[in-house]
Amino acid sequence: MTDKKEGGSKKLWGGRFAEGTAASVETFTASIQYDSRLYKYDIAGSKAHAAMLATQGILSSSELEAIVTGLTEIGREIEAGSFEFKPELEDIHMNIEKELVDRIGPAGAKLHSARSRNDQVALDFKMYLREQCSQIIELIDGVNRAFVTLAREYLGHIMPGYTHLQRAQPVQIAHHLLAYYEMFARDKSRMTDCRKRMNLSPLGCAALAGTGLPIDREQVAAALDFDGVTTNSMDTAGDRDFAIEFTSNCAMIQLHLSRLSEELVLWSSQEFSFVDISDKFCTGSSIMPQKKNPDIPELIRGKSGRVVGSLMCLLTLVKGLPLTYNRDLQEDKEPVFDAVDTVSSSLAIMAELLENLKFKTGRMAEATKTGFITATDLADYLVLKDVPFREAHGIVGQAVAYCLEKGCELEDLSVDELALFSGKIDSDVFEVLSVEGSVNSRLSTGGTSLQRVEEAVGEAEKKLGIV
């Protein structure tokens, strides 16, 4: 049930265990299964810490040699499915150092000087996630790209504008598109700021009070492209800010896929019908042959509570920690990779859909000629007649109850029976009750006539370098 050498433990650290680890211990604390990703960063940080105890005199040239090349060899197997991971040592790290030991001998044995595994797991996982940030920056990039490309595509064409999925007021489709098109900015500005906030390098700060031995900190964190190094070594051991941070962001991301997800679902049932989702991204009933039915989206909808789900355990984890490190962080990896790998998915595949679909413009601008949707035009035209809007908006109320005994819409009603409501209603009321100039005359910043959205459009696809 254990392992033993000479009665003690083998592990690398096991100089003070007099018994080895029982092998339903090696089980149930190994985390190679899954951190074995983070090899290449684990390589890296190895390679730039080793280079600093050259230059401190606390490795010679040719140790820093045999370590770089062993290194270098290591990371080749990797690469290729070669190397034999072993769950006895527990993590990646580990792994990795018991390798190069065993390759290049004491060299290898004095690469952990000066650090530990707990800011060394800190570095690698913030050179992984700073890595997908910017992966999932572009994947943003070509979500938006899509919507802009439609919004040009579409610009003129109106559908109506929905709250409480009531139909509300008329919009250009180029607006709703916008509209998640700022949505995911948003999500871009909050992943580049997240980058920019984890770029400390935690290296050197070893089990949580720092080191004696003559480091140069700022040296490896230059060597790794970090913007400099955190200032506390017990916040450093600890923390994983950097990663609920960045799971948050994920999380935001698929909200946003979730409720875009949602109106395409909504969007081409045939209650809707306002768009046609491609035959590449929908699929058919084992029983009912005329089903399409559109599992991308719901299946970006559903995918939502595993991110969500992620960002949950990583506050949960972390909440009741004690300064400094705890095992409890190992638990940090797996929902944090899941999130990458769920939003980097569903970002790569909603850009696909979208860049296939097709909008049933006709069916969306028949839609606007019910539900009353000019009233609040309405309004404010006798709001600019000096009636105070919340006169103007009874007024309106009484004009639409009139119009559901007739069974017609606003428009349909004449001057005069218009003016039975109110005096101050003229001939040029009709200007503003066509779906055409309701939507015209929203002029305001951010609103949707043709002017503002153009003029939106054509400064997306500046931020974007669409020529």
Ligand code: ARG
Given for the second form:
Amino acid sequence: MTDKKEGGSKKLWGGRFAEGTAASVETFTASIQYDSRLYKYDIAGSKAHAAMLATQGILSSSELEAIVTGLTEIGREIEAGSFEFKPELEDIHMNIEKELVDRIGPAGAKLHSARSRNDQVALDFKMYLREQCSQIIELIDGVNRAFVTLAREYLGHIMPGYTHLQRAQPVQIAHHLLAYYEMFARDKSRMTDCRKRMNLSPLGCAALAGTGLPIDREQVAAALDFDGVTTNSMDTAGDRDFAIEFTSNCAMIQLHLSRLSEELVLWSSQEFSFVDISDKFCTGSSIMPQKKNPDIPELIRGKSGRVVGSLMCLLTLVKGLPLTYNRDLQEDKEPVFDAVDTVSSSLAIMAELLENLKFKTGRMAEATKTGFITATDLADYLVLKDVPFREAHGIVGQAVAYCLEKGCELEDLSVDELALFSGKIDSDVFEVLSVEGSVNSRLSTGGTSLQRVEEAVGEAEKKLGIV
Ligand code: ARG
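Moving on from the form predicted alone, kindly provide the form predicted together with this ligand as a structure.
Once more the chain from above appears, this time first in line as the rest of the complex follows.
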């Protein structure tokens, strides 16, 4: 590759250009400000590609050695912060390749044989994202370990379960906590699937049609720990499904964190007063000296907008694109990077917050004493005495109305009073009207009885390797 005549383009791709690029265009098209994040993968990909070119006799062994040494040096300098990135070289691929050519000469100029930036960028992005999948999985495990530890600690303590944010039925605190464990376990499984699906090497698809040079895609794939190679070169050049799937998984994680945050905000309010978020994870008010604000969950909740926004950005980006590569696709990186940073930092801090969270068990138990929280149990009691459920529902509704009038709870009524609503009610009714009785009667699979929840905690501990 030779520089153009005076006044011509000095780009690696400048052969057919008589004039240099306008400065405004260089600024507008550059992605190096953000895609420098991919340098490690770009260098690893280039080394594997060069090794394959050498196996195929396209590079000599001394050329390969020069390339590998040059790339290692460049990698070290980037790592150390001493490498100068040039916006006029557009992106990470060109910045590294141009520097290599400048350092080692003609051997460096052979590196791009049988490769295009289209398959190169897909490779770098996939290698980056599969690593992020693994890191996010570890962060999810951190949050789930905190949930399971809390569930074990609070096993047997009871709180109101809510629907419509109205007290509904009593549940174990541990059951509520394990609901989040399940949500995050699904997120983990989605990330695992996503990693597996994306782990096919795109390298060798070249610009869009494959290459006439005698390459060995499988060799490169194996060297870079891919499970195999992609099938269709045109699909590969324009495929960003893997990035969309990844970001969609991130959006789901952030939504789960956001729902949890909403509960933490509510529960730490004086109105609920169910939890105490450690001082370390709260902030004060600049004007109101008494305030202790739950800023961490609020910020996590707030950040869900960014991650959902990233997903929307990617979906819209790809929507109208014809096959194969289009420069629009360069816009895929910033939203993904932002999703990675947001989800990773949110998961990490949520785990820490949970590790320091205290439940006010007395206050939570107290909240189960009002609100006719065992009304369904009374209906079920009647069902077991052969009253059709709809009829039982009506009977209990009338009893609740009676209590409201009287200003008491169901269990405050005498058997005689209860019998006014149904002759099937007997003194054994008080067992089902007690909160503990209600909780422990829910032995159905996935239910909130102590027995079922203890098993669930044990299962979760096993999965997370907690002994
Ligand atoms: N910086 C580009 C991107 O991120 C790399 C691929 C450029 N390919 C091209 N044909 N201009 O998408």
